[in-house]
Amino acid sequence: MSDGPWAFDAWNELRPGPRFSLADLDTSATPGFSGGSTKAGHLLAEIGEATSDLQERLYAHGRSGGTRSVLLVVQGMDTSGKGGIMRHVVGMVDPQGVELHAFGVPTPEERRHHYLWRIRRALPLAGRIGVFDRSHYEDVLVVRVDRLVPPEEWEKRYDEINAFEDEVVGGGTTIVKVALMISHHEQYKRLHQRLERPDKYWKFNPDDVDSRAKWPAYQEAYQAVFERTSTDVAPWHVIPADEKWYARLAVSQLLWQALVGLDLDWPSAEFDVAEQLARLEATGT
């Protein structure tokens, strides 16, 4: 997958380094990719085929007693393209091997528990790809920006999240964390489009305008997330997302790399193949 227009180790190159500044990120850039949307579409299909094969191997291992799984965490501001990732990237693989959870405002039951309670309940089973549309990071993003708990409460959550993710990875789950970053102007255009088209009204939420008014606070909160929770075992990948096709391509590449990293072959037969072939032949053609 490193040949052609995509000559890039996305897993390492899209990680925010120690001097990373979200304020300096060019959200319209397409790092690592020299082609346009047409080439990206062709490559996305190619990656999709390879990813589908790898996912089937993962699923087979889960059905055969394996313990490995993958968790894709997708974060981003409103209109950043999270839905497109679900349709165009996650949609490339067999749905029976995917567990998708969209985390909204906590329910009354969820509020009665620790904020990671609902996250633990949604972790993927062995052999599955879990997908979080928003996640436990809302508890250091929205909660911080909207001052839903005191600073000393959300402040300690960075270390709690790191410890939690270390535990999850230690249990056999590879975590792929992606943050879709768009510009203030690009978000304006996408929200404006939703208000111009009747077929997009259903996607518009008046609360999105309220969140937009808090843009600087959200940028500060995301910067803190990248600085404090991008670890060696569960690194963040910051993806410029003004170009939707690029964001989808980058996430698909990351998911593919995660599955390749599992280094799974097909499970061995737990029966005598020759014996079963003979039994089958004995039943006639």
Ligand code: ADP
Second form
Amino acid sequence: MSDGPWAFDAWNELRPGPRFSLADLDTSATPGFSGGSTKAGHLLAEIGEATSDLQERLYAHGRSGGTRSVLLVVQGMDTSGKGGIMRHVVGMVDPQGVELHAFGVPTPEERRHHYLWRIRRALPLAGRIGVFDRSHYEDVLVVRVDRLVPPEEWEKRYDEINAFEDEVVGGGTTIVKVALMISHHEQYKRLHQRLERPDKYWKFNPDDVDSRAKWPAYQEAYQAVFERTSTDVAPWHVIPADEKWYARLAVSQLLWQALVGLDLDWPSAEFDVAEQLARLEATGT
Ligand code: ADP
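Got the form predicted alone; could you also share the form predicted in complex with the named molecule?
Below is the entire complex, every chain and molecule, led by the chain shown above.
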């Protein structure tokens, strides 16, 4: 990896290995970073600038017939900070080049189709950064935990998802999958805070307490996701997210690394530069 503002190989360091156990993850850790939130904020701004520059190259390539794109998939329990990632990380780059999709409970129309139908329709165009706030992984998370389909149905989805992502990557999209992981107690604190402050009530959803009551089943479902869908073509990155600033820093680093990995130069001019300069001069200064 080339060194950017933060010389931390988040891409490899945050990948769950073959013996990864979610139960043993320290969600309050800040791997690769020893400073606090202030220092992280400065670093985040620097990574943002570097990312912005690379995004412009990606966009320029898309405009010149390039086929590459990036897809950031963000998963996590309620209150894990997905919204903050959207604002603080995705918000650092030019909105013109970003396609953001949030996936909620499927609409009646979506329900009439295969679960990947709505996902395929939301894949980023060439030159863009697609962002999924929740994703097809809900179809092996909430769907599994709430038994919305029989086990034999969700069981086969892991392989199906791997095949789907393989196809997407084959088409030129780099997939960055991040899972924001908080502790049970941290979630309690965040939900409690939403109930303490009138300016946070709007964020509180009584359903979140129901999901919280199923914490162990969700942990099990996430563990299965990491074991079965962290492939070489589209690996997972498990982000300790009790410290919001760390999660933002780590995700911005991953996005930056993905863009660096595209290894894009500025596209060459499709016109004769000298000729166009001469034409411009001829119109007067
Ligand atoms: P958020 O909680 O991310 O702020 P919402 O309040 O809109 O956003 O919640 C989205 C809800 O949609 C979540 O409870 C999530 O579990 C649910 N959901 C997403 N995808 C599916 C799916 N495929 N099947 C059932 N429920 C889903």
